[in-house]
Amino acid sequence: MRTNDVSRLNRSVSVVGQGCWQLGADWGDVADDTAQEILAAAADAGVTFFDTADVYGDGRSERAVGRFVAQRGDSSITVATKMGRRADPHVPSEYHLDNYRRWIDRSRENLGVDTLDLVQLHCPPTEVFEDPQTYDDLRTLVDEGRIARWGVSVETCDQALRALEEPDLASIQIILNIFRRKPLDEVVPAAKEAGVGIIARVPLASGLLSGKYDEHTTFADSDHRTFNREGKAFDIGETFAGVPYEVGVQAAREVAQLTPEGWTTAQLALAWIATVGADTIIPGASTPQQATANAAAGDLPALDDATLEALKGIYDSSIAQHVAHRW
């Protein structure tokens, strides 16, 4: 698969990456042998970069990927870990270093390892992002020995500007896909200029963009597609990118005529995202063949001009009305 060097990150990453959420929690049930099973089929296919947090299945994720590392012993995988969700509640008083250290011990207990590679703030209140001393804590922590980079994963772009501001973040994780395009008129090409790591997250927008949707899909009572339409349990942005569900199975099938021969709609949202600049891209999986299919998307070419500007066609007609003004 396609790497990309990060320069800020100090490591090459592949372009498709793995995420661990659906390892966790909060998409149905997946057994640790499954998990197991996923994680390896993701790094027989080229994936270096696998992405998660200690709240998904408070922990269970993070002891997944870290048993999986072990027993794999690669030096080129790059874990990113999050931190800051587990603040009850999520107020700006609860992130400051003495939480931030108790969450990173956790994560390291749970990775099995001395020094996080990558730990990300995990969607912290705007307030966060705007303290100076936010940045100088985590600065401690590496001066600590504790984690070897920062970054930040954001719900805005406001947010993810403001971050790329200090002249050490790492890297921005950031919801990016085809019914998500916002971040392309400025973080994108400021992270680049930086040398801040562009992750994108929710690249299928929760599955919508696999085009295997319709309107009579339901999903489990523990899967957050059911429980977090209405942004009840987080914010609404995290599922379906936070399209209307209806309009995102029509949008959808539009997406799915423009899927190239021999690929999956699937492929398709992950190499445009590949296209438009991100260096990493963290879809999940929820058994391996998914986790090979995913980083298939590695290998294939750029998008032509015209199947870029008909997706745009598709945002602009469709999407933007319900996404654009909100993050």
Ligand SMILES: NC(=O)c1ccc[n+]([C@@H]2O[C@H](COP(=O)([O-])OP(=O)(O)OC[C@H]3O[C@@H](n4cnc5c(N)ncnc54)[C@H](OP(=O)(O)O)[C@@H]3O)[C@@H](O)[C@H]2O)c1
Given for the second form:
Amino acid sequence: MRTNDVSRLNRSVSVVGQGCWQLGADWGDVADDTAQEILAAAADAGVTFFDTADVYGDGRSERAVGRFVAQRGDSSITVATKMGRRADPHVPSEYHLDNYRRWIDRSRENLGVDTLDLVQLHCPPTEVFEDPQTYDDLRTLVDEGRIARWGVSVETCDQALRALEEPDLASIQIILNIFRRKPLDEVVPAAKEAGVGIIARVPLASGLLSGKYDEHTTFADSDHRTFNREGKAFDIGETFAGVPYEVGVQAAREVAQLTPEGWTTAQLALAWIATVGADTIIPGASTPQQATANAAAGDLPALDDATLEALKGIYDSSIAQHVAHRW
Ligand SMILES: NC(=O)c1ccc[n+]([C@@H]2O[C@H](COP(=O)([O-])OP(=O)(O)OC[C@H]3O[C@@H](n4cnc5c(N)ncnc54)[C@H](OP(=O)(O)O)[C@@H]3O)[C@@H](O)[C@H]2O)c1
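Given the form predicted on its own above, produce the structure of the same protein in the form predicted in complex with the named molecule.
Full assembly next; the chain just shown is listed first.
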């Protein structure tokens, strides 16, 4: 597993990390034992970066990660959590220091640590990113010893660029995948220049980029890929990366044709992100086998120019029109 040193994080992170939303059972049921097996499969394959959030399963994902890390006793592991979605996400006035302390103290308890490695603001409204008080509050939490570092999880490139103005921002989590290329224009180069970590989320476009779904695939009622297709529960961009499902299935077929021999299409999708420059990529997994296969992508070579060009062609002709103007 390759690793990247992120200077603002003051840590080295595995190029493939592990997304832990699924462990909260928000994607259909994931048993506690399965959650521990997924975490172990990832760590056994060299993953050292785990991404969770206080709202995943209302703390269930954090508790699973906390239990795992305590048992593992591996100081190279970084746990990133998030705060901000316990508030009504449409009410900027709910984002203030007292709430931050409350949310963070709950995460410290769930994760079983005094100081959280990295806390990311979890996709708050744009006003929150624009308010200098937000960043002062995050610094206060560092001074209080509640958190070691802070980062942001953003929906749009403009939000990322605003946060990048802060000299102690440690990381940006953003959707970056074969169907979401816009961060490559400004956000990724600016973050690299500043030593800010780029955490690529939804790397498989909620599984579309594994190439395994077709027009008849169905998902559990409790899975956001059923209930958030129209963006009814949260930002539609978090489900299939905001690409209309049938469009995504068809484009993923074209992506699959470019899969190098001996790789899976999901591994091609992860290798693309590593090639274009994320510090850590955080695929979610619903089975330990998926976690193992995803981690193996952290050893694959960079994609060649012909493959990169062909993938850009698929994006330009089928996908850009659905996503580029929004995020
Ligand atoms: N706002 C935010 O900050 C935010 C929002 C979304 C996600 N995230 C973070 O980003 C992480 C990753 O995003 P995501 O989980 O939404 O989407 P994702 O990683 O693009 O897709 C995950 C899904 O892809 C399928 N999959 C995974 N590995 C596979 C493999 N090797 N082969 C075939 N299929 C595979 C699984 O679907 P099946 O279950 O159908 O097999 C899995 O549930 C999350 O876990 C979370 O930590 C953060």
